[in-house]
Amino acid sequence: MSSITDQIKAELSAKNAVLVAHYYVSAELQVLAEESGGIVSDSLEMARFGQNCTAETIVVAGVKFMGETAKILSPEKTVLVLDEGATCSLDEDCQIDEFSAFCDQHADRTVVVYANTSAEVKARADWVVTSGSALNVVKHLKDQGKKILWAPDKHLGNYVKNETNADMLLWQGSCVVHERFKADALANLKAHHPKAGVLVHPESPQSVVDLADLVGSTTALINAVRDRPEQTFIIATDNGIFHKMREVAPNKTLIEAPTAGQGADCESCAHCEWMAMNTLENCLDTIKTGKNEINIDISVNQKAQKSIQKLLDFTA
């Protein structure tokens, strides 16, 4: 009997779709996916994947909003998510009717939303970002005098008002998987390893960024593994990403921020439940069923579209 790997890539050429994984997936997820044609890299560049390629079925290894994301981009395509039931903290602490009541008690604010939102949230933006692209768009905006609602991660958006002066009003969502890192074991661990490189993602807390050397995107991240000098290094985001840093550079140390806090079982725990309810299992059993479809309303579609048509059309 061949194994679960090639029934999937079977049932991927068969239905002509496409694997598309998120970093944070397991490690066997994503070698899969680029094996078979896919990709893994962070949401935004997944969704671009599925659009430019020739597929008719988008199959996302990540959480739901992604598998969103997929579809705004490829409205016209099929998207499946491997369980329905993965999502994101960022994604459930913004629900629409409460951010679009927020939105209109500060009409004359931009609305800029971090990708890990509904497609709702997105609709209702002005812009849509990604931790990698944030920075620049803020400047840009309080460049032109805006003044920002930012949502929803306040980690993140506290970063970026700290690094860009904008005049920033936060929701106040957090990433369930970051705000758990811990500054004080961070500074005890890195006096431990005092040649060690501190990565960090900015949906930490503000006294974790602090005592980064980077702060950065998943992708920043992984290149700064492959690329910075330091031999051992010390990472603070979803532990999902370790094996892709492996794949770059196989030599370096590289170990988990803590996360443990008083009477903690594990010294870190900083992976997203969400993302392990990704599976070999299901990814076949959605491939051949077509179960776990993402269908978003036309107008919110359009919408969604038009708020990172205007990041993307910034960063080209």
Contents of the next structure:
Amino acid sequence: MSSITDQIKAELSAKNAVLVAHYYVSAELQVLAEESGGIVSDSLEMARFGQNCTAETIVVAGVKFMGETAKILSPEKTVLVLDEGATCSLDEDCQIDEFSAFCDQHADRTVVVYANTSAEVKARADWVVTSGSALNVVKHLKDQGKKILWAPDKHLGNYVKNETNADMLLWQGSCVVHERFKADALANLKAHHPKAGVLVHPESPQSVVDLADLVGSTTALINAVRDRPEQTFIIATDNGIFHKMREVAPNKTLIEAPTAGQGADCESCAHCEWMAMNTLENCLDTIKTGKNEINIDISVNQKAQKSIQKLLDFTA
Ligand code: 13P
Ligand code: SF4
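Switch from the form predicted alone, shown above, to the form predicted in complex with 1,3-dihydroxyacetonephosphate (13P) and output its structure.
After this comes the whole thing, all chains and molecules, with the earlier chain placed first.
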């Protein structure tokens, strides 16, 4: 009997399928995606890769909004996710009816939504952005004199607002993983490692962002570990990212930012429970059976595609 990874590779090849994985899924899925001709990346590059690849089927190891984004950009392709229940607290915090009413109340504002949203919310938006592109898109809109309605992540929105001084009205969603990082415990840890660089994903609270040497998307954080001069880093993002960081910088020391401290509800819980639902077993099962297919209403798809395409063109 061949190994499960060999079986997945054989199924991918037989079905003309490609595995597209996020940095937060398990190391074994990340290795498999790269070895089988797919990609491991941040959410922006996952979307771009899916659109440009020639495979007929895109298998997404990540969360639901990533599968939906792949389908929106490649409606002619079959898109499968490994577990239909793998969602995201930001997506869940922003339901279309409530969000649409909010947009209607502020019709003078340009609607900018984070990629971590449903297809319907993207369809209601003027622009979709990712953590790697939000600052530049908002700067661009501000230069055009636009007022912005931002959703759903209040922390990322607050960070972008502070950096750009744009007029931004914020929806109040949050990421349950990044919200748990604690500034007081991080400051203590930093005092014990005074030479360490502190790298923070902007879904974290402002008090944590304030302690950062670099704030950026998952790709920006990985590049920082590789390129910056520090030998030690304290990392405030999902710990699934450590696999790629160790690969690109094997000699550096990586420390998880603390999720303990005042008001903490766990010692170290920096891992997304929905990303953890992606496994080799459900990967094989999904490709074999073709289950968990993403389907999006055609008119929703067309509208959402326009908002995402603006981003892809802007960042090309
Ligand atoms: P990136 O766009 O930086 O990959 O982030 C996606 C995400 O879900 C972070 O929690
Ligand atoms: Fe959503 Fe946070 Fe999980 Fe990213 S880490 S998928 S933002 S819940």
